[in-house]
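Single chain ahead, by itself, as structure tokens, in the form predicted on its own.
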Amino acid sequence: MKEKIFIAGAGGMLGEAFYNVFKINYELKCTDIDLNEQWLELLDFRKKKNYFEEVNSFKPDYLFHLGAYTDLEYCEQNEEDTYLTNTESVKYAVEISNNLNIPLLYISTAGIFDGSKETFDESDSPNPQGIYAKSKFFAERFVQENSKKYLICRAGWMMGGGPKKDKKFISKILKQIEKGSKEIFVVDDKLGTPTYTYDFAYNTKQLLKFKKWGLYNMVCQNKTSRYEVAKEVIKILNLENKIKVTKVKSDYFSKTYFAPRPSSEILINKNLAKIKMDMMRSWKITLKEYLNTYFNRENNAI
């Protein structure tokens, strides 16, 4: 008989990868407030009573809490809603999983660091700057301090989900290409580590399989900048002769992207390396796979 996983907040780019990676070996119940897939069932995990009832009736062996607000500007302008969604709901998840005596998976972020140095591993102390970062860090700390058995996986610059679900950096670049832009302006003063949703899901699956509980940075190999990522997108799409990528500083976009962002959020997968379970590939390899899988140039998807 297959083990069962309840996935809360599975409607986004990460949920899509988790569904496809875990459905083969596990019985899943995937929930979200946005029913954008046939395999999703309705649940607003911010409503504690509903969250408890849904999980308890499914009787899972694991609880995955994936959902969160990730738009930094929205979070800055909607503090109360952000803490309810990104922090309070995680407290509910801890209580539910503890009551059922099952492990909890929580997804954290590289954004909880302040950029005071170039790279961060699991031994470094987070110092979140904006509302989004604080909401995620407070949830991460609550899980560490209160969960009986947990897996915390920190992602970097997430990429995945395709045109339907990708609301992050890659999607923004592709939308500019789609509009016919001949020049794209991209910051070169923000460093980080891209994270492909499928690599993230596969690596999580291995940790679960071998019961390697704890805290793990889980990002693709090789650090980079937003500018370098954009250049690589243009290169993969064979548009180097048609589109110019121009470096700018962050203040160029200060009106649009006003939420605080660390100058560097490069993560090192130290704990994964220690247990010889770092399956994360180079970000360039996964970026190419992502674009080739989801964006069919022949069919003018971009």
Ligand SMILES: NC(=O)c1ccc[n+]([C@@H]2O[C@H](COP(=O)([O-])OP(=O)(O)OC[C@H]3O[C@@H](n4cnc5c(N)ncnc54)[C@H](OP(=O)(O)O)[C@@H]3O)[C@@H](O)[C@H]2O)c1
Second form
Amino acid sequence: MKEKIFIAGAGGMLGEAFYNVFKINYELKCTDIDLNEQWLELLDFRKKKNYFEEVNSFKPDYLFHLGAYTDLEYCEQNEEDTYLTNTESVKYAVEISNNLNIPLLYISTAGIFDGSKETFDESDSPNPQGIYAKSKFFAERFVQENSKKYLICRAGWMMGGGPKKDKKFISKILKQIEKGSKEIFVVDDKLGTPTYTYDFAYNTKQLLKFKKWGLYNMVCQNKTSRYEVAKEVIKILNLENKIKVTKVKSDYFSKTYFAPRPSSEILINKNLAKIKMDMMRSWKITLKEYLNTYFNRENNAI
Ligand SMILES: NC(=O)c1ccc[n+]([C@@H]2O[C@H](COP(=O)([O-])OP(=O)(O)OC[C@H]3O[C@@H](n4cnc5c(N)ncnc54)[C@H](OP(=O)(O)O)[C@@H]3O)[C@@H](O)[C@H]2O)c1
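So that was the form predicted on its own. Now I'd like the form predicted in complex with the ligand, please.
Shown next: the complete complex, the earlier chain at its head.
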């Protein structure tokens, strides 16, 4: 009989990959407030009683708490709401998984670091700057201090979800291309490590399989900048002669992107390397795979 996983907040970018990667070997119950797939069932994980009841009745072997508010500007302007969604609900997840004596998976973020140096491994102390980063870090710390058995996997700049669900950097670049922009302005003073949702899901699956509980940075290989990622998108799509990518500094976008962002949020997968389970591929390879899979130009997806 297959082991069972309850996934809370599975309707987003990461949930799409988790569903496809885990459904092969596990029985899943996937929930969200946004029912954008037929395989999703309704659960608002902020409703503690409902969360308890839904998980208890499914009797899973693992609880995955994936969902969060991920729009940094929304979080900056809606502090209380953000803590309820990104921090308080994670406390419920810890309580539920402890009661059932099952491991908990929590997804954290590279954004909890302050950019005071270039790279961060698991031995570095987080110093979150904005509301989103704080809400995610407080939850991460709560899991570490209170969960009996947990996996915390930290992602970087998320790539995934496809045209329907991708609301992050890649989709913002593609939307400008779609609009017919001949010049795209991109910051070159923000460094990070892209993270393909499928690599992230596969690597998590291996950790689960071998019961390697603990804290893991889990990002694609090779550091980069937003500018370099945008250039690579244009190159992969063969648009180098048609679209110019122009470097700007972050203050160029200070009105639109007013939430604090560290100058560097490059993660090093030190704990994965230690146990020889770093399966994350280079970001350029995964970006190409992502664009070819979901945004095939011949199919007029962009
Ligand atoms: N995206 C990134 O760049 C990034 C980077 C590092 C770490 N992470 C972390 O990775 C995890 C997955 O993020 P993602 O990229 O998949 O984000 P996403 O695409 O925004 O998906 C998150 C999902 O959670 C749902 N959700 C929000 N509040 C909920 C609630 N009260 N009950 C149930 N579901 C709720 C969202 O619904 P709505 O859309 O209706 O709000 C959305 O479907 C999050 O924990 C995030 O913090 C993300």
